[in-house]
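Single chain ahead, written as structure tokens, the form predicted on its own.
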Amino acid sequence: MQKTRFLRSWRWFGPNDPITLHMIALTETEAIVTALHHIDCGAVWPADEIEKHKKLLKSQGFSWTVAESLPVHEEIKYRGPNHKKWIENYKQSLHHLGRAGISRVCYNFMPVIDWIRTDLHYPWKNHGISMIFDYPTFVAFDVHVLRRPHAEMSYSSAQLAKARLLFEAMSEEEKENLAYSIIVLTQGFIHGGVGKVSDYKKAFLEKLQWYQGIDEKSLRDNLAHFIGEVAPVAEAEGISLCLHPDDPPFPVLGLPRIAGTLADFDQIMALSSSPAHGITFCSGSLSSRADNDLLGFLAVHGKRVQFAHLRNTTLLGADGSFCESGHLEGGANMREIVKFFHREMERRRSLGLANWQIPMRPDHGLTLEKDLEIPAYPGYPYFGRMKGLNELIDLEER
């Protein structure tokens, strides 16, 4: 009989990404975790891509069981008049998803960006090199180097002077570099950003007017729509919808933010009873929010978790910041987190359910010295995540 463990998988960014499928194999994973990158975001996925992707995925001896991410265009969060086409694209992709035996989906909610980081390259104790969330730089960023229309608004005056020091204590490589790396860096290979154009910032910031007039009580309502059209769709296919918390897990950028504690999943997971209707657990992106009780989030909502990434963070002061430190350490309790999920695939198990076994992937992961010599995505470097999986595989078998 199969033992009760999480199904060990990675997340591969398709043909461009510098770690190959070969280097993959060399690792414990089982599945990979991927999305049709060379899809633009909102058009739908294709039946023979989607089975073309399945056959390298099968050649190299992996199974595709997650879909990350199928992404939601902006139009669909802010509900502009196009939105009726987008979403029946997503139906469509559903369709050839759940037809090809993919069974989970994982997707957000995020307006304009994704997750946010102020430094790639923190150096983290004698553990290697982190990536950091810091409260003022961001302020610094969104106030002096953005220059969004009325930033000042958003933060206090202690939080503003300090931003002040910060940006003119930065030189203009160091100020570019800021911008660059939270608008292009970390975006374009995730279906985000803003695409290639020469005032990246311009561009981004004629994004954030599409939000104007929209809180938190507009985007709660514009996802309870999206998932009012998709969640029977994928229910009919056999697929769960997994949606992935917000990173980091309160609102930016003037941009409301809804699924960063454990209040709002209550409100989204009442959206629908639908069994399609599910959660991916993330442990870094809720860790980094002091008042996040990882434990109490699963003892509320564990069943509807259909995928698992897991992380941990620090937090550093109070004000918001946090580093990424590794799979084990941080402010998560990941012994009890393993512990947990292996108790819930157990009652799955015990139920007779076909899905029961949860797909986990180590989610980002700290550059090593090796890592320093492979050309890789930011926050997805190979000796980290193959040192977190090992990690985390040894919990497993405790």
The other form holds:
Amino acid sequence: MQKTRFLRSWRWFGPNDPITLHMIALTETEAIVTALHHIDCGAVWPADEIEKHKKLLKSQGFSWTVAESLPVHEEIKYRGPNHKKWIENYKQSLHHLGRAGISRVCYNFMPVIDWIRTDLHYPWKNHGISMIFDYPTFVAFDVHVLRRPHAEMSYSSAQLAKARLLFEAMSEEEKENLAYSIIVLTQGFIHGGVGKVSDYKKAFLEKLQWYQGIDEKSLRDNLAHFIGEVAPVAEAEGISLCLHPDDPPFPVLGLPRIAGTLADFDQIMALSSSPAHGITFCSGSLSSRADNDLLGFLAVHGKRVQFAHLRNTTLLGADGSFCESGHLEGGANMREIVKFFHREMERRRSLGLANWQIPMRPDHGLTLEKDLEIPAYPGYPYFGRMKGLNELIDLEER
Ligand code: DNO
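Form predicted together with D-mannose (DNO), following the form predicted on its own:
Once more the chain from above appears, this time first in line as the rest of the complex follows.
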């Protein structure tokens, strides 16, 4: 009988990903997490494109275990005039994915911007190159580089003073790099973002405007509406929708963020009792907030987790700054997290659930010396992730 353990997965960004399926096949990976990255956000994923992608994976011996992400169109999040159309498209994509046997769909509900880091090349001890979120630098970006209207209202005078000093010490190139990596580099390869236009700061500011008057409550209402519409379709297709936590798990740029804490998930999970309404447990996103108790989170919501992103963070001070510090090193107690999931998978298995095995991917990875020779998307180096995967497997096997 197969041992109870994670389904070892790897995120692949499609044929444009510099890390090829052949390279992935050389790792301990058993299944692939991927998306149709060439399809515009909001458009229906056609059944034949899904089949084509599946075939590509199969040619290297892989199955497609999770669709990450089937992105949610901004108009659904802020209830723009065409939100109904985008929701219908989403349902259609779910039909096609369900028919293709893909039973997990990861998504997030962060307005405008997904994950945020202020430095993508941060030397972490002597372990490799990491990525950090430095709060004062982020304030400098918001107030001085992006020049978001009324941005200063979001911060204290001490935060503003620190940001000004940082900004004044930056070269023009540093300012541009900061904006480019936050707005384009870390977003473009995930789901398009604003990378295609030359004045990306202007385009980004315009997107922020869409959320004027949208507070946490209205964003949550819009999520409730979305779940109410799509969960029955997912359920009928045998799909779990897995909501990814916000990264970082607090409001940014005057935008509401509603999925960063245990209390947030208490509210979100109460929106629907459908078995299709599930969670992506991301230990990296959740651990980057000092007051998040990850094991407490799992004790309450672990039964609804259908997909795991495992990585770790180390807090850099008490102001919200953090570093991605290697998979086993940091605030998330990875040993206990893995133990929890083993118990949970045992439980599902003993209930005879066909989908008892939870796909897990090593999320992100340090850039190791050899990685510098291989192009890769930010956060997704080959060797750094392979190391993370092996460390997690080692932890599982112990
Ligand atoms: C970053 C990722 C996120 C995640 C989405 C899920 O590297 O963890 O982009 O895939 O938020 O929808």
